[in-house]
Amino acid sequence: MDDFLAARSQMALSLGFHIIFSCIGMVMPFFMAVSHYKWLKTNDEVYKNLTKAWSKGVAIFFATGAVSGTMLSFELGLLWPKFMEHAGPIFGMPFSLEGTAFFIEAIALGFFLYGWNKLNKWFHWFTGMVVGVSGLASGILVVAANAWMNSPAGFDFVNGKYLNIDPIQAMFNKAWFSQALHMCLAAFTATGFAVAGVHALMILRDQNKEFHFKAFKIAATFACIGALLQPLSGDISAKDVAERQPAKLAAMEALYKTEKPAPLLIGGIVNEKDKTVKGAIKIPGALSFLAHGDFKAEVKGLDKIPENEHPPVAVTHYAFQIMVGIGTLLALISLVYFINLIRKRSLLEKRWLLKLFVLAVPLGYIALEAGWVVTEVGRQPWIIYGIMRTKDAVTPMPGIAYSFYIFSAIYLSLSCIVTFLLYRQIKMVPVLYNKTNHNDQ
């Protein structure tokens, strides 16, 4: 393995391995908070139960997402130190403003975790929306940071120098808020599939059914919720990458020749030495409408862009089309249960719907983990979109392999200590929090 390839798989792999525990730090304490909220208003001890435990598992996501966070500053600097010369004066902003939301976050947590019985139920309640907010808020600054690579702005890059910068221009970026939106709701998602998913598994056990069907529905309806809303804001990003990144659009599509009107791909396999795409499902004139709003719109292919500016277009095309694939049925399935629960439908005697749920625990971040290598694999070969390539911004450092081999196993043992402590916080419910369990629906 070479430096280079070295570099990107490490930084991939510790992308993705914090993206999970950010995205439910992000979430899980709004579920928390709701649970705690319904227990201040109705004395209902489960509720109160159920906040406790599910902040147990906020406080070992925190803990593990501030160690992989940490892990990911230090490895921007010393695997891709051109780009933090460079880049780090135009989007410094938004990672300052992390670590304030970070710190926030940090000390509400303390103040939620110790609390009980000490603060005023209703402040030690507001602690825990803190701990919400300033997670959203650090996920969406993260963000903004990434979107930034993909929409440079915020400075005049003359003569290989980056002049007249402009922080707030450049963490306001034309592509933030859209990146921001779908982010956001795919953290809802996957988090919400995941954390009624597990519940559901033990309802189908008979295991503390009160208690977990509880918990199922309040992170089922923040879920549904997200899975019907992120198509909408799919639409968003597809124009917005339309406009801006014609070439990732093109590799997401596998769209080798420039068409008007352009068919939307569903499936196929890419042949990148050929250019040709083959058994996909073609839909005539839907990429042009998804881009333009217009069915018969031109949609420009990767022929009229310079092929060293090519993204690897296998990869990108089977990430978007697992990304899809995964949200129209957890889109599927939301629709499912809100028909459900509209026409009062009891929830407990569909084990049918409780297994599909069971089945959607890894689906979320199954989708959210190829959202982002279409991101970050489409914009490619560019690390600042038009301006700095990815391989002019490595380290000069030799032996990056042998830093990739330790940190996978860092991320191996932190992945085996977390699935630990999760399972046996599970099985910990019916000793720590044990009550009478009644069919409540």
Second form
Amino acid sequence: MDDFLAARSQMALSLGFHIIFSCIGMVMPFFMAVSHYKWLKTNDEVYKNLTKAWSKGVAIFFATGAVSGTMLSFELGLLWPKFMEHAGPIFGMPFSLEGTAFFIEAIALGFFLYGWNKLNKWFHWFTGMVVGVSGLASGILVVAANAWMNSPAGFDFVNGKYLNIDPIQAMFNKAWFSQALHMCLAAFTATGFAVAGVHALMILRDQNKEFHFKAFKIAATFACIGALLQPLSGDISAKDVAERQPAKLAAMEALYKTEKPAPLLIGGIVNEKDKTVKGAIKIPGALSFLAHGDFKAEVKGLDKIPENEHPPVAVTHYAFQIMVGIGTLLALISLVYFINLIRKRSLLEKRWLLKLFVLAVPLGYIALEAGWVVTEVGRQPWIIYGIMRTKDAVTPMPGIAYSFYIFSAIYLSLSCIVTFLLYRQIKMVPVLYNKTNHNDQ
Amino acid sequence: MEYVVITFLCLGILLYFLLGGADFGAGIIELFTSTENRSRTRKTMYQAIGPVWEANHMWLIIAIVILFVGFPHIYTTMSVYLHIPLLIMLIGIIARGTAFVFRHYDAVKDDMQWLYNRIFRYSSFVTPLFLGIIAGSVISGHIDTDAKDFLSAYIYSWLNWFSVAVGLFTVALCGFLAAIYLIGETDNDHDKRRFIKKAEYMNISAVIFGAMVFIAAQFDNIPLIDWVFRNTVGVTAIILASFSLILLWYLLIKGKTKVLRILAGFQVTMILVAISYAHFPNFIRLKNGSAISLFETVGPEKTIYSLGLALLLGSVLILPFLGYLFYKFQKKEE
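What does the same protein look like in the form predicted in complex with the partner chain, given that the last one was the form predicted alone?
Whole complex next, starting from this chain.
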């Protein structure tokens, strides 16, 4: 494995790992806060137990997300020193604010996890909310930094020099809003479906039905609202990418030739050598509409872009298909869920619907990772879009492949342990449920 | 604003040494505790650092973000030439943080605890060791930006007597800080005496490793003695540290707790001041005799201005909240 590929793989692995943990860490506190609120309002012990059960999951995920995030703040320099040397002062603003938000989150989490019976109950609830809000803020800020790589702003690039640096302008680059919105909704959808699905499974197994059903409803409501809003946010993103990064859009849709009007390709097998796509379903004019809001508009294909600036087409295209496909499916499940809710049908008897939720446990995260691949692989070969190439930013140190192997092993074992721990947590719910047997931490 | 940012950088590094250090130290203490007392040590430690450990490690993030936003040249030079020790330190941070949480939140307490405990203890030792090695390497003048071969560019930059001695010294200091901290966190008289003993041992080893740092410096031709004793600040810091050492032993024998913490923190601060003052504002010393200075590599004006503002704003939000956290969860003195 050559060093450049190893560095890219290690970065992708670290981010791919971190993204799941941090999404859970930023979304779960909101579920907890709702359940906590219901407990404070209704005095129903089930909600208290639920809040505690979830908070243990959050503690595990937060710690894992925090250490992998620490890792990333070093890894940017360890793997891409030449990028950081120039980019640090320009896109650092969201990072420094994120540091603050993250710090507040860690403090609030300390209060929340250890504050049972020690704090005023509403202050305790408030600290839980602070965990969620500051986590969400961290997420938005980090995505804003990534958006800058897609849509560089806040400096003038003159003869290879970065002049007139304005970090505020860099933070509010053109892509920050659409990317952050899409990411946040994805986090809520994916985590919501994962949590709801696990509880649905327990309901199907007839274990502690009351507990799991309360949990299911909170998580599913968040998930389904997210899933229904996500297509709208996706539309904003598509129009934005079409304008700023035509090469990425063309790769997402495997559009090798500029067309007017351009069809939307669904599925299909990409042949990167012949620059063709086989077996895709074509919807005439749909891409023109999605990208520019006009069924007859021209969409720039890869032929209009110099060959050495093409992103990998197949990966981007497949990832995009996966994301959109799953997104659509989840939106449909959400629709069914809300229809049942409005008609006041008993969800507990709709076993097929619960089964759909179980099926959806991994789907949200698969879509989320696929979306991340679309953004990042679709940006290649650039690390700063149009300014610096990824291969020019890599560290001069040889042997990165070994560090990639080590981290693959670490992340793989961490994933296994966390899954194992969650399995045990869920298995222990009946014990927690038995009031004589639960302790306070 | 430059000064604000540099102050926060120094503060971040110092607090990470003190708070994160005490945190690592707790694991080191556990490592050097006999099996019969371990579970009690673990419990005391958990109550003491459980609520605050995440926050303690945020100082590292603050310091690193300041470096890469405000002083990118320093950040990237370290990332390139100290890649390997940084990587090991990071692995240590990952292993330690996750093991600490896993062992507490594993719903079933079984043989897995054995694994978590092992990982936690060893990584508590390795992480500050490499943190110290990195700190030592930055000022050791072994970083060679003109190196042509792998060994001198990426290995000898940190693998030298001085850096390793600083690493061990750091470990001893962490253990010392933790022992002092834990004394005040237990009600049990037996445990209290145990932690006092530990603090004494750790203090003695810190003095020994401290002496080794000076010897290693002579060995590696590092003018450490000049740095420390050729300026008033260095000398004053050393004198204050020595005096507080005497006072500290006196109080240690008396078993006072809260004053001890302040004293121990003060001592470590003085040591850091004594070692680093002579270079300031130089941050990294290079093999060719030149140095990378904070002022010369500071980022563009607007960046520093907004970074400083973000830090000030952040500290208004963070410090009271953090102070309350420490206050709320500390053991009340009877």
